[in-house]
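Presented as structure tokens, the chain that follows is alone, the form predicted on its own.
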Amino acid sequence: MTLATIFYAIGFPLLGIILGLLYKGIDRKISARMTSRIGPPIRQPFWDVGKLLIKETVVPENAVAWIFNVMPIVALASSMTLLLYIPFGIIKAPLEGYGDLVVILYLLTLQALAMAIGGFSAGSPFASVGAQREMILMMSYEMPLAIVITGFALIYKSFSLSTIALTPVWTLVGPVGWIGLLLLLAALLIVTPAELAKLPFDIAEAETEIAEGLLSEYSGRNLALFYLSDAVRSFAMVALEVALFFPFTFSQGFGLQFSEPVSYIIEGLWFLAKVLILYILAVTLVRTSFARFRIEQASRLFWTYVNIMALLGLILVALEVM
């Protein structure tokens, strides 16, 4: 292991931890201005990590105390090894070659699952009503976001994100698969807020109805690493839809030509605004513009409609690639 990929495997989760609260202030922000409201400032959840940190870390008397306490830990690790598996503009990603797209599926199901089993560790009803919901809504979700994997595995014959971030997927294939792809995309365009528990599927925290849910018996240190580990998966699952459906170069936009040391800056720079943009449209403006659903609602809307859509476009691509 190079010194490089070491600073790599440090840097990338901590500057995560930052990407992930700035956007998330950004997120904030853009949708108050929506709604006609001044919002919280940018820095806004910089200070609620700082005052949750600083406050005290209560157990309830009914919980299994070791799941309640360690669920918060699993839930930011996997977080943040998920930046590990996603190349950052043209630089490759650390655990590049280590299962990837793989890897990136099992640890997103696992930051939901550490939420779901600290909800029902928790002894509270509201907790419980909370992490069931958490788990049918992860039942639902999975599979389309699971189809779309398999048909970028059709395509480059490989599970590697830095291997299909290196050549537009758009470029590998025609018109019938330009369509396959577009349903795809969609489909995973859907998937996200589901995916991140915001409006309109953040059904298992829902404060009007269960008060938090499954958060509702979490404080202090506990609910700070659960606070960063939203944010973080947040940034790195709209990073992974930039690097499968818009990898493209600055340089290969605008057909420029920089040195080595200034060509990373300005492609970390234009991959950040890619993801900001993205991250706005996927995720800002659909929990600015919907109602929360029910969660049978959300299930039928996934097994259902999200999901033939996902395996119409798999079959469209698979027709392309044979």
The other form holds:
Amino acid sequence: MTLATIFYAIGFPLLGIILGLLYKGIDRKISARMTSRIGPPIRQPFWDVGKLLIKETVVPENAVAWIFNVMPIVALASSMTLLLYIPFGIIKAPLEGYGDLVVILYLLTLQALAMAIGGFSAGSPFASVGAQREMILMMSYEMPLAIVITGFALIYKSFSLSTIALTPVWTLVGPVGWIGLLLLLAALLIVTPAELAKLPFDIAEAETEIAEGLLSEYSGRNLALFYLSDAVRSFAMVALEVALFFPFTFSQGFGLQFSEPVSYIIEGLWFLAKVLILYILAVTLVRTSFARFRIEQASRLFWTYVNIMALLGLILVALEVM
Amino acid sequence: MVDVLKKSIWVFHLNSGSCNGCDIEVLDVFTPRPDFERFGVKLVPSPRHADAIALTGPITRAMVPKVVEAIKALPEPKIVLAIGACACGGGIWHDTYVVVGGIDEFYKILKEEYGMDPPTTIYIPGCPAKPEALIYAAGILADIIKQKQRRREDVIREEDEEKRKIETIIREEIGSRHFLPKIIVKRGPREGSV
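Now the other one: the form predicted together with the partner chain, given that the block above is the form predicted on its own.
Complete assembly follows, chain above in first position.
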């Protein structure tokens, strides 16, 4: 039990929550500006969570109470654990060496699974429909995601994220591999909104059709935990993409050298800026520009087009590497 | 006002027999020009997520059990927004047999038949309530401004004063020489009458 362990145990989740909520606030503000509104202040998500934590928590009569209450905690815990696997700039990931990309794939699935189980246990028809949609959507987008991760395993001959973050993937392949990687990146960017249940793919939480779907019976503390887990996972997912595809450090990119403590701060900020840019590109712009897909449209999109794109990328990468 | 709800108010919108005028106003305060979201107000589709329930319409008798259910489904602390003239006091339907006639009459039923205390209520009059009125309500919720409400006695006294003023004006006008004399129309007996 060293000081570093305690910092990682307490500091990292707190940092994750703060960053997640901050990015959510920026996302809402930019989305509002895009539709020429003023938008809520950037600190609005903090107030939302604070309010939800203080409000009464209702457990419906038909619900399986213990599953209903446990699932928000599982969702938040899986998001937090996911965050602990992601290298933060040049600071190494706290759980480095204890798991690899496959664990990350499972953790990404676990949160969606927890939400679906919570929805099924709520005993409400809206929540049931939402949970079924979530399961179908999960079956659709997991395949392209797994293909992307297989592509990385082919290039590095390893599933370890620390090896991947060490050298940028673009320097390891030739022109054919570049095209393959671009295809993989595009597939991953299309998967991102589905993974985070954001607008073109928020079919499971469709507000207008099924009253927030699987969240419809959650209130108070439980809803706050889901809100937090969503915020943290959005940040972690985009941070993972940055770690996979854009691990370029500030000093590499601009050819500058800093002393030890300053470089940590600058690289951290540089990492946050990269995550913010990718967050806006992959989540906010898409969320504001597109309308919701129907479930069978989303399924077809992932199983045919995105899958073909990802497989093509994988083949090109494999041709280059082998 | 409940402190927790000042900065972030999630509203569940329920049409309790409205003519859709106020419903359209509730939706259009979220459009770019009034932009309700900048006060932290959000429309939510499930009453479990909501802090406030927006009632539009004079509450028809068939709607009473549903409105009670919806108010029960809201987790504490909760607020009721009575939007439009109908929801505030029955509007033009105040004496119609199919409607309860406004939120105050509804609270009497809530107290007598369901044994529930009425939640904090904000009255937003207008037919339909203007977006400005709804923004004013958001200001009241956020504790920026106080709700302007007059006591019933004050209103009656003011009405009496107004009446007296009008009566004096008429009397003065009658006394003045510019006032036209009363025109008396004389008619003959109707045809056919005896």
